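Presented as structure tokens, the chain that follows is alone, the form predicted alone.
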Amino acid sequence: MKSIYDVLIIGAGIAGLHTALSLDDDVEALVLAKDYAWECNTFYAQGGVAVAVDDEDIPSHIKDTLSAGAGLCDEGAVDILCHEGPTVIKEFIEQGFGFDKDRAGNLLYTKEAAHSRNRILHAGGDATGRHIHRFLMDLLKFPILYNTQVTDLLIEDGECYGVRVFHNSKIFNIYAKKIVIASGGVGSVYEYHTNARTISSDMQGICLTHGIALRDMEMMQFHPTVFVQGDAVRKQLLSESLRGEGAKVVDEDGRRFLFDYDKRGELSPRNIVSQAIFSYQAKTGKKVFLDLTNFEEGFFMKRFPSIYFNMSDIGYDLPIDLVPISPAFHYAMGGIKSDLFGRVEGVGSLYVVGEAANTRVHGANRLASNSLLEGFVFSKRVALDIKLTLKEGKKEIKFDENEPSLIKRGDKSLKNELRSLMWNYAGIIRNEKKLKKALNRVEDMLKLPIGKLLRLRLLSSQEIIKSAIDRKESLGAHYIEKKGDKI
């Protein structure tokens, strides 16, 4: 394996792989995967890709995205997403990717919450992410280094020169002219989440140690319909497309209580549905279920095969049985601050794209299925900037390869405590007292003799909590409970 590359990409999900696909063939690039390549959020994505159906739909897609983002979106980022999205998806289809179509060969679009019309493309029914990931892997022209943990960025005088990694029981440095962070969000800091096991906020923590700005870290999105029972760390997501196509949220008496909270009921934005379910369960003590009985079994098996077979393995007969649900952490709108070409502020040669990035394209509440589109659109922009600047001169510099202990005895227990703390005190419904209690405990843990990987999680969690404390008023996914509130 080489030790110096033109481009180094951290992450093998849609953002990282599509960045690689958009580079010139003669570039020397390496993709780093923390685990197997498919252990990423892209692989598990169910819903699909939100994209304007035609030119007339672009203003509506912009409006829906801005509305869901609750005033925190960067309008320029949203404009780029919605205007460039159709072109990028058209190119992807021309490369040979097959989205689901009807018998006449027309693309099938479905609807999800907070969209004003059907504009979600899907593949393999509810296996969109899996199909996209496999297709990108087949097209990948660069090598992947698997089972590789990035432990640090090599930065000096405002310039990034590469990364330090742990691979095959060894610590060593890999250098590159350009470094792209595409490592995903923060899922594993929460007790209940839908994320791949690799998504643990390492890169966000590393950025904090270098003084790189994170932004909007209080904006954590919780998916409202998740089967959280069982011992698996990653909980079973029940796609929003289910509600988009008629599934109902009911309590144990069969009552559709969501209409008490918002006139749109099941099609309200994710933050409203999640907060409503969480609050209703706490207030009434009643169980909440997803009712799928409006679906015909044959259609359900074809349209939602992953959910059908996964739930069958657990013992549920869908679409007949009611499925107990709870909200769970799903997506980080907050992330590493970047511009609209993925450039990280204040550090030369360093880029970020996908869920790890914060361009404010999602604002305070991501519109359903906009994230895969973001991965497509902004990865292409990152690759374009790399093409334009790759030949710029860059001095050679060597960094030491020393690294403190990554894991220490007792880290696992503290990690589990952190996950519970974040879920209960910095989760769906927050208040200042609980947030300050959580902050105090995280700061106490940071003083303990812990491994570096746990320290990185704690630093990211600390940033989430501090950002939540600083935002005094509720906005989008950030809900601050105050005395007398009724939700």
Second form
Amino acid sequence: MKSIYDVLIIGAGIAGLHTALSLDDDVEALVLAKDYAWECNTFYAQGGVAVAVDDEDIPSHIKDTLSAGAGLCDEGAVDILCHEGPTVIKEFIEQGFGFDKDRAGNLLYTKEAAHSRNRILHAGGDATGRHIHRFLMDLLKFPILYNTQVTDLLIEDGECYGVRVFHNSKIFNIYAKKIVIASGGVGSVYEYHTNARTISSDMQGICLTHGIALRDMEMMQFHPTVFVQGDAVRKQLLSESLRGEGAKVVDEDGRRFLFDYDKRGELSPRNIVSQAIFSYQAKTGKKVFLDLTNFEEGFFMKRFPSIYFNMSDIGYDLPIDLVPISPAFHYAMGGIKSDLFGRVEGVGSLYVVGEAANTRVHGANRLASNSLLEGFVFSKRVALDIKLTLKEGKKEIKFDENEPSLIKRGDKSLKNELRSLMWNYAGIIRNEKKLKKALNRVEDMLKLPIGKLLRLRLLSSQEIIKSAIDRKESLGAHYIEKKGDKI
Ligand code: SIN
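Beyond the form predicted alone, can we have the form predicted in complex with ligand SIN?
Zooming out: every chain and molecule, the one shown earlier first.
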């Protein structure tokens, strides 16, 4: 271990690994992974990478992104995403990455909801994230420290000097000139989610303890088609590209009820489909299924191998059997506020990128498959800013290495209570009464003698709830129920 690194990257998903790839080779960098490197949301991403098919498609990609984002997007951020995306993807392909192609060698693009055309690249069928992650790990030129829980940021007088970690049963500090948060979103605060088990809002909570601004934390995206049964913490995602390629959402009588809510039916934006399914189930008590019978079996196995094998393992014969579905938490649009080079407001030398960041590129509702693209594009910008400023002088300060207990007896049951509270009271369909109830309970929990890691989750949850209370009208993924609503 070095006494000081040039760059410390917290997180080994696409945002962290592509930042690493984009740094100069002579930089001394270290990547921190909370668990195995593959325990990240990138690894489990199915659908793909949305990217403009050609120059003419860029304005339309921008339009679709802004329209899904429901007026909350930063237009500059969207412009960067859609304009810089094709170049970054071209470079990635030139580095040797293989997206799926047809027999003639043309890239295959699929469609997902709210995209006005097919523009989603995929790899290994529905194993896009796994293939990208593996490829980036193979290219990683810096050391990686596994099983490393970041417990604090080392900040003094508005400057970040490194992180405090728990690793191999020890607490110690790691110092760096530049620190990049690429630790993902908040999945584990919700009872049902599609996220890797490492994704638990720790860094968002740490930022709150330092007064660093989070933004748009009410904007939590729920994926409409998730198999939520079973004990697994991470629930089985049924990719949106299934619907893009013709799968239907039906009730137990075989009725495609989504058309009652929006004329685009299965291809309505994600928030509309999730809210409709949730509300229809609550109102009618009927079960809801994904009907995949439009697919021919041989094609299905090849195009969606992960879904095919994971569901076969638990007894489903796809594409013949109907799969019971429910919405589940999937992605946080809200996050640590940053500028368009990932610089965290008010703290020097600290960056944030990927799902942990809030540049407002997704606004109030992320367009499907824009997040892997965000990871690619904005990590490159972070690396560029680091390159331009790394040589600037920085004083060296030593911080103490004390940390209060990370976990205390009783935390586990409170953590489970929090998940259920967030799902039921700050989930897909919200109202002020439910949100206030959730807030009161979270604030009570914060007064209990709890460990630091639970405290961080509670602080992030409190922020989600407070932001949801502050936004009185529905917008994008944030839905506040009002009397007479269709949903
Ligand atoms: C999916 O495959 O449905 C997920 C794509 C995404 O979340 O962008």
